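Given next, in structure tokens, is a single chain: the form predicted alone.
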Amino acid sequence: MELNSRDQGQGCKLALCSLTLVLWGVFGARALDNGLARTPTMGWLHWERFTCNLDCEEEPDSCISEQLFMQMAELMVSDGWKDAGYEYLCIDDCWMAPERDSQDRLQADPERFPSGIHHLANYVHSKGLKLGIYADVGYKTCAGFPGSFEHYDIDAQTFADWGVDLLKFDGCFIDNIQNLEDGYKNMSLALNKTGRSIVYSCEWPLYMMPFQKPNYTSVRQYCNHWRNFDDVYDSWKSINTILDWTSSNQEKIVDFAGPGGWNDPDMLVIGNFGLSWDQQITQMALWAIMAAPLFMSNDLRQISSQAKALLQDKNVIAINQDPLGKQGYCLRKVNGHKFEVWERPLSDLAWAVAVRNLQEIGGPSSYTMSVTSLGRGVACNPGCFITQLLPLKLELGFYGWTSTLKTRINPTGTVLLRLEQKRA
């Protein structure tokens, strides 16, 4: 058995989204112990947008090469993303020379690189920044570049060298199981020996999914960030498959993420091509309700002043950023599977709402809902002030434990709800 592919598929029959959840029931599970990723990293990673571009002397503006990663560290200042909280620049696959150097250690591509990775990682600090970098467990990356496999000590020892702050580890062209398993823990104490700070995302679960129940306890106890499903694409068909995964499979994963541990659903592909506004919405709330890590995956040099507004809206990003580091969940579906809704405790005993609208026909649609039922009975008892953030901001004004709320959402889109006993 050999993994040797970024599109494991692990489709799951979507099932209904009621639950009762009993928040961090579980969670003897311990956090990697290295003071990271307290709340959802956020940043940006080229993947998604520029893929393995090598092709600089045709597409010399969107090649996997520094002069990108500088424009896009000079723009994240200049244009605020820093200031938004996306603090991470991220180089994923296809960054690396096609063979190690002579002292077996990993190498940039000279031509694509040519001040090499540690001058790029002391460019982006002096910004502010931080820097990621990309590796694989196995024999090869992703696209056939040389992989880590029984090369975890040096290449960690080499990232942190160089002043890497993050490594995404991906699964790809790995044997067996044991050693994917294996593969992962070692790079995990291989990088805390270093005694640098870098946060891991690993991509563990989702190679092990096809095969073998992942154990989240290990994971968690191991890795910062942890992707589970498919690679996510610039399509309403990819965000709406993981979605549907993760309500799905919510009973198993929900409970393990938390300060120093998320799950990751993917990247940001807002002020892309293939989303609606009405679905950069819906990712961009729900993201925020799964305290997912927040990767953008996109061109700043390009993006819209709209798509800009929704990743940097502050109190969309507060809630992914919430302290109380509990992920949300879909509580129910309702109206013939027409509508979900999705909740998720914050600190102070406020609670995070989002109302999908699951059709895919027709105008918008009305959904009344009892606020008794959201935040397990306790968010608007005896009442609560609502605001909501998405796709305005609006203040609706305070409801009874015996109130209703009346919402109309497009197809494909999501409202974004905060509810709260107290007024900020």
Contents of the next structure:
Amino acid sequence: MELNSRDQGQGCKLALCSLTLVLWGVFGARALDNGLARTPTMGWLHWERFTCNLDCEEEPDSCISEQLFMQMAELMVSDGWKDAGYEYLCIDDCWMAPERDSQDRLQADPERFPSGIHHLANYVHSKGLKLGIYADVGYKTCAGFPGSFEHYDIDAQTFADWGVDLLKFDGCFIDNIQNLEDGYKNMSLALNKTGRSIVYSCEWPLYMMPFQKPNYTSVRQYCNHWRNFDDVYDSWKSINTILDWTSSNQEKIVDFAGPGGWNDPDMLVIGNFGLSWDQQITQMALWAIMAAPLFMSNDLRQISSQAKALLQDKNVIAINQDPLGKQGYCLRKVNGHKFEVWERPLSDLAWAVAVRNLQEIGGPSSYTMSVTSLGRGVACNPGCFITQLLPLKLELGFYGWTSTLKTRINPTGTVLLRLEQKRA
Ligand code: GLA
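Alternative state: the form predicted together with ligand GLA, after the form predicted alone:
Zooming out: every chain and molecule, the one shown earlier first.
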């Protein structure tokens, strides 16, 4: 709401602003009406960790094949991922055969998916999980497999017939922005027409942005989540640029997130190779603050117990999945960008606060803040109980309205806190 009223500028008369806010509440924030993604979607997606590995001869364990997904499905159940909330097992690019079948339908590569996607969906469902698949709005996927351009209805029906539960719809190889916009809308309508509940994961704003300002009201009406920025890589630089982009653009995007539709800063790369322990904590904490879909892209067959505990931390997941469904934001950057304070309103008047130490030199640094500055001045009025959730769970106790709170944070790390009016 703030976004809209700020955009109206100085000349906005009070009555007009109020009308705008009422209309915004009624129409503007409407989400795709498919009843799905009431909280951010959680699952596993193959792309960052397994990319487009087609070589099952040389690398049978890491090529994109039904075996990979069946193994992940088993582990998602046996190793507690499903119980922690990770429900959608998602295939990304490179699952298709190079050509459509004789009836113009997409088909899985017969060598790598010999039993077909329908069979895989049944298997995944038998484990109590859901299956996600990938396609592209243009005439080819980003990796060059058949695109869905001019095939939206038939492809949506094929996915529904197979029992698919989520579609990640990419935006490569499209001729113009009108086709991009129409394509994303038409696929949404086509999915709806099938009558099957299919989460619709878009990259529409990301592909639109270089040419035209995305219309997030429209994006939210057609998509359950949407990528705004570059692909995540397994590196600190990548995580940092995603966070920088998000804080620099928060006035444009934060208010559009809510039950049914979410900004998607891309996959969690926790448990891989590129992030230090503190950096993995930062990704988990900030993805919770941002109300981000939580799609892990890692190898569940080989993951450290530390990374597993972080990804399955129920208190952090509870922040990500908070039913109020409001995305957090960067409250301030301090001491010449040495620290950042982020916060997110939660249900029951609680708040989540994340303090980042941005320095890449030195040791742990202290940052002290007055609690009155948090949660729009109400989080600790007249007082609050504060629990540190990351890097370790610690009950910090009661803080009155005039208290200060001292945090000590490792370089590139984050301290994640939960502020509550009443102790549970
Ligand atoms: C794009 C997307 C990625 C991934 C690849 C697959 O780059 O943004 O998330 O799906 O395509 O080719």
